[in-house]
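Take a look at this one chain, the form predicted alone, written out in structure tokens.
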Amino acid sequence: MKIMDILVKDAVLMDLESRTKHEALAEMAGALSRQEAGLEAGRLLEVLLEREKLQSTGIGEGVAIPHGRMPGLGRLVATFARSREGVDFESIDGQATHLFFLLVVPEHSGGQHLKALARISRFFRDAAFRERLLSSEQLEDVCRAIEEEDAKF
């Protein structure tokens, strides 16, 4: 599975306006639901917040991978968002979060979502990849970085 196959490019947010975890999730849910038929922003936000209650999806190093399962969704979908100022996402390292990769999977996706999460996590372990996303000026630059990372695995 390639990340570019599930990335909804029109939902990418190059500069999140949000400053809190709840606002960031709502902003990303809204952007994705406007582009993906069958996703309702309010319901998606509920799903994401429920997942966050278990443990923050802020994995450290300025990265968060919020995710959730949506009943009725036909395929895996994802979007990327960036906050130059950073968001307090209750990350495990206590640092502000700047890079977000939101993943939404069908309710009965089996192990498909675990593979996607593992792949995304692997991408973000690379400091050069994180820096490239932070410094990208255009959506095309972000997509190119993801495509090149996709090609490595």
Given for the second form:
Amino acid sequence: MKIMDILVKDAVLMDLESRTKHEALAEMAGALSRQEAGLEAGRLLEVLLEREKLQSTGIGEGVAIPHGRMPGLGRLVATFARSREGVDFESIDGQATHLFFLLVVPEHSGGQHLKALARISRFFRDAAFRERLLSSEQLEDVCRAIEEEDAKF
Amino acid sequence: MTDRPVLEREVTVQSELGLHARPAASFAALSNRFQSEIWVSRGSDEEWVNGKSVLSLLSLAAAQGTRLRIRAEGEDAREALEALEDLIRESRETRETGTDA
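Switch from the form predicted alone to the form predicted together with the partner chain and print that structure.
Zooming out: every chain and molecule, the one shown earlier first.
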């Protein structure tokens, strides 16, 4: 599985306007649902908020991977968002979150879900990759960075 | 140069959903309570990742049944390994009982 195959490019947000967790999730859910027929923004937001209640997906190092399962969805979809100022995402290390990778998976996709999480985590655990996404000017720079990682393994 | 204890043991991931985001976060949080450095590797894989980082743990893609090696280096290595082994053993949630991922 390549990340570029599941990333909905037109839903990427280079500058999140939101400063709170709820707003940030709503902004990302809105952007993704506008591009993806069959994904309803309100329902997606509900699913994401439910998941956050269990434990924040702000997993530290400035990164969050909000995710959820959507019944009826035909395939994995993902988007990326960035906040230069940072969002208080209740992250586990208490630091502001700047990089968001939103993953939405069909109801029955246990293995695929874990693989997608693993792959994106492998990218994000590299400080140089995180820095590159933070300093990207254009969407194309972000896509190039992801494509290069995708090509590595 | 260093005479601090280095201990290692192997555990098998029990959770039906594997070492997904929440168990990985629990593992990292528990690891962070110990002074020892914690390293984790898949079975025979030679790549060791930082057990105190959720991103690193998630990158293992450890599905149910995956054998993980946990290595602890430091004064409290034994206690750390016992606690982490218990955590992996106890996380047996299934689709029916746990809200997933």
